[in-house]
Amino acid sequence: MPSDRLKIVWIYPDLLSTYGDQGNTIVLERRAALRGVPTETVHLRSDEPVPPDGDLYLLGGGEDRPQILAAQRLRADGGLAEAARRNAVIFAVCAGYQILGHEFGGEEGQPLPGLGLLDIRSGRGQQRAVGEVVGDVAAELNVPRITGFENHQGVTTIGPNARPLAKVVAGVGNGDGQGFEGAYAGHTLGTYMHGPALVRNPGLADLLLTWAVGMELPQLPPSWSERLREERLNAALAPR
């Protein structure tokens, strides 16, 4: 964070914002601002250049032919890939998760290029995973068990030049076979988790905060995000 506010980047509102992802953007104001860290947030619709100096970037989930047209956008105006390189925090949902890799899989399955941002490849499985989702994170991230709601019908693998954001406890994540959830590397991190996502797990929040500021923050006392989180892990683990 160079200037004296953290500059939040909500890509492509107008095309990826499913499930009510926009509310990760006000949860990470507020999680900052609790802390005295001012912030400015663009809402950058599809048709304005994505600014290169942003310190936290956010992409949500959208619907076939937006995803499409986001991945086409970002690709041939290169503000992202620029934000990449500088070590910007990223951090996408489902379809801006997949848009993050090298392909994912269009209207008919065929496989598309994405922004190979993140090493990972996705495609259209045969099952449509709806439902809750709870994974437990890698350990190295110190983030507590995640909880989100997914809602897609994506197999998304991960590269070795990545790693898994989570191991499933419950739910599909990435089915990929070896039931990860999501993938990050470096300051990028993806999940198939809406809900909003950093609304439900102020833990990975406080994570891309502590990220885009280069230090550690102080911590916070306990909220009604927490209390949502137990909420909704408690529902999610609940016998049937």
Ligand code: GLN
Contents of the next structure:
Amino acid sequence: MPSDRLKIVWIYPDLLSTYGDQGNTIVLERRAALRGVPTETVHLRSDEPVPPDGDLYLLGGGEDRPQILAAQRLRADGGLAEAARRNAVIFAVCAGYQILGHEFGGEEGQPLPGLGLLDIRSGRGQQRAVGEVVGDVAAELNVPRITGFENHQGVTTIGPNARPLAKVVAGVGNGDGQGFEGAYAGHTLGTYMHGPALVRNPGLADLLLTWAVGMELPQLPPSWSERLREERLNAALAPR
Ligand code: GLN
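What about the form predicted in complex with ligand GLN, after the form predicted on its own?
Below, the chain from earlier opens the complete complex, with every other chain and molecule after it.
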């Protein structure tokens, strides 16, 4: 974090923001403020250039056509790739997650180019994955079990230069036949989880904040966010 404020860039809310993904920005602002870290959030429309000096870039989910348009504009802009080279934190959900990869499936399943910032490839599966998803996060990230809501046709495979974010406990996730959900490499992390993901999983929010400020942050007392997480975990894992 080079300046005295943590700069959060919420990318293309006019194209990529389904199921309340914008809540991810709000929870980051709040959890940073509770640690005395001031934030500044840019709500970046898709006709504006990506600012090069962000600390934390967020992308949400989207329908197929807005997703394709967002990928075209982000590729042409180049700012997010520059941010990744600086090792800024990038957190992406669903359509945003697919866009970070080498390619994703268009409306007819045709492969379309992504940004190539995360070593993943997405295509279109036979059926949509819709419902609650639960995953056990890679041990080295030290984040407890995560929960979210998924709604996607995309199927994502992870290449050798990225790692699975989590192992699926319930739901579909990447749908790659290996039971993985999401992926990460360096400070770039993607998931199929809406919810919004960072509201339902405060541990994941704190991981991103820790990466962005470059140091451990003090623990916060449990809040409604932990209660929500517990409630969603119980609901998702309850026998039917
Ligand atoms: N359009 C993409 C898919 O169906 C992403 C959907 C989403 O972001 N919810 O896979």
